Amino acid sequence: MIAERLQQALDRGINRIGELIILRDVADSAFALCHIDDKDRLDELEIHRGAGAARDLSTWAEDGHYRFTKGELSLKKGWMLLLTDLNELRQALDLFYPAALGVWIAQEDGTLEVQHLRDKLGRQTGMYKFAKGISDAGAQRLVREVCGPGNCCVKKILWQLDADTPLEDSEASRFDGTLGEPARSIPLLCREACNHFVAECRKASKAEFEAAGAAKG
């Protein structure tokens, strides 16, 4: 199923998804994907083949650092993968950005379910438990300083801080999880705050307590 909306899409024109670019008979192979940045220097790029490789290519950024997320953005540049078939395509989509595309047609279909911050945090347990008492104004400062393109990161939030609840206006919260020409992208989109999100919670729920604290003497 996911493979047919994939060509579906395709077929529709759409050629984008995160920093990817995804290209048609390209050599000898149905398609190719390579990063946004290098679509008009192909003849440069180093050529690697088959869904597996996506893997590697996906793990670290230019600078080396680990990608922690597959949505930050850093993709690193200067390579392009060549795969085979419409299945290749879509293993090789599901590594870069893992799930991206079963979301992304569950929101089409209107079937996705979106998990607000207070339910997340509240199924937090462990050291993390400590994060479900960060307040309202820390949790939007948190969705500035973690969230969106500014701060690295390319999908597209869908959450509240709960269901009466939305975020404030930001970058952040603005973004549509594409990089240019939205028409032809397929959005990444953010269904619940990411576990990097959630130790920033209990970091800043932390904070609070302590000052709280201090404030009392």
The other form holds:
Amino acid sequence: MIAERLQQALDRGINRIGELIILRDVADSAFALCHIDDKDRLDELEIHRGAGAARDLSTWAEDGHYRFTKGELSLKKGWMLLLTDLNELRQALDLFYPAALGVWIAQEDGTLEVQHLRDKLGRQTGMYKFAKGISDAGAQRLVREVCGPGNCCVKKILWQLDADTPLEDSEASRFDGTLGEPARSIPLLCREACNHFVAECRKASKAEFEAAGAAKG
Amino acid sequence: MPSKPDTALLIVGHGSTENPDSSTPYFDHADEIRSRGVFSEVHCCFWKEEPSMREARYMIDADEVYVVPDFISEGYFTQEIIPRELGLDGPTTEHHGKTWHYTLPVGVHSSMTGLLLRRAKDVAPDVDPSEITLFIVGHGTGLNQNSTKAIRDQAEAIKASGAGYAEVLDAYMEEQPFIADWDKLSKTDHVVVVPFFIADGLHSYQDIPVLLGFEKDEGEAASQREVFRNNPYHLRGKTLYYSSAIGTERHMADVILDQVADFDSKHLS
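Alongside the form predicted on its own that was just displayed, please also present the structure of the form predicted together with its partner chain.
So here's everything in the complex, that chain up top.
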């Protein structure tokens, strides 16, 4: 059971996931969440209650942009979310970092299925179908330019271009999905390229196509 | 609906990389159903947002899962994309150690008719239906006949319901009959327009208001809820009442549960 596995992780001292820190027995609540950078100023934080508030807290970045990729390193600061029990904590974590807890447990158990990039691009519809035309070199470049903490993503990439083509070594491909204290963290795992990456593949694929056309004259 | 204590509900939506309002109804419907305690777990997953459909199973503890497409019509997404992404091959599929039940999309359920009537009444409460032409508006596309069938069916159901509207018409953004011609299509002075979409977004905030004629094409884009607050609009010699997307109706949660109940009576009884 996912909630039980979460409890076991907490009991082992794990208390971080992404930009969140998990606090226990805060105020009148069994659990609380806040931004890691706020952990030493809990008294100053704006209080929210209940798992449902996690959606609002995670939707907008400080500068007002829409965080549609939840692994983005742009979680707002200045708030604390109080949660009554383990199930509420689990539900809130699934709103901040969708499916991250279950994906991590599946990886720990050896049951996680990873989708490689070529498979992901091959499944696109509508205008995103064009994304699959990107070259291997273009996709490798995009990983360096789009993924990893240097590009504001906190997820560890598990996928390759395809089963036989690993990602080239870079800060993005090496990143472990945690923000300090890996032994106390649930890593955020990227088991398939996100839609932001797919959109970037589409743009790059179009640029490659147009450049090839221009070269032909 | 009877409690299903060891069963999960998975609500599937489209989602958007541009506009968070697009997925708000799905989370609202999930919250509402969660609060009723029918299922042991209620989750959402999306095509364009996280969690993806392929990630969804990792969130679910229960061995039995009802998958409800929170979509308006049967078509490409409900018949191809969702089954492919979740690995479903029929009404019930054994997959990844779980039993998956796949219901029809919410938009084709007969209880949508009641929701549409409620919304039409709420948006123009002081006008007698006999003086109103009610438009149910969909996107429309030449690519898939099914995309308009759900809307045509609802328009017919409302006509047959005895609600007393002078006319009930289906109309579309991108195929005939065009909603842009609402003033010519309607014979009455009062017109109510209900977008038959799950979420408010660019179509209901911007595109349809432009086609109706009370927003300018270069106006402010999404999240401009004022378009629903300024009723009625007096234009083209008529009085127009404009509603938000039908999927934002709180009672959509009931339609989701109705689809689950229908699935049970059709496939599991």
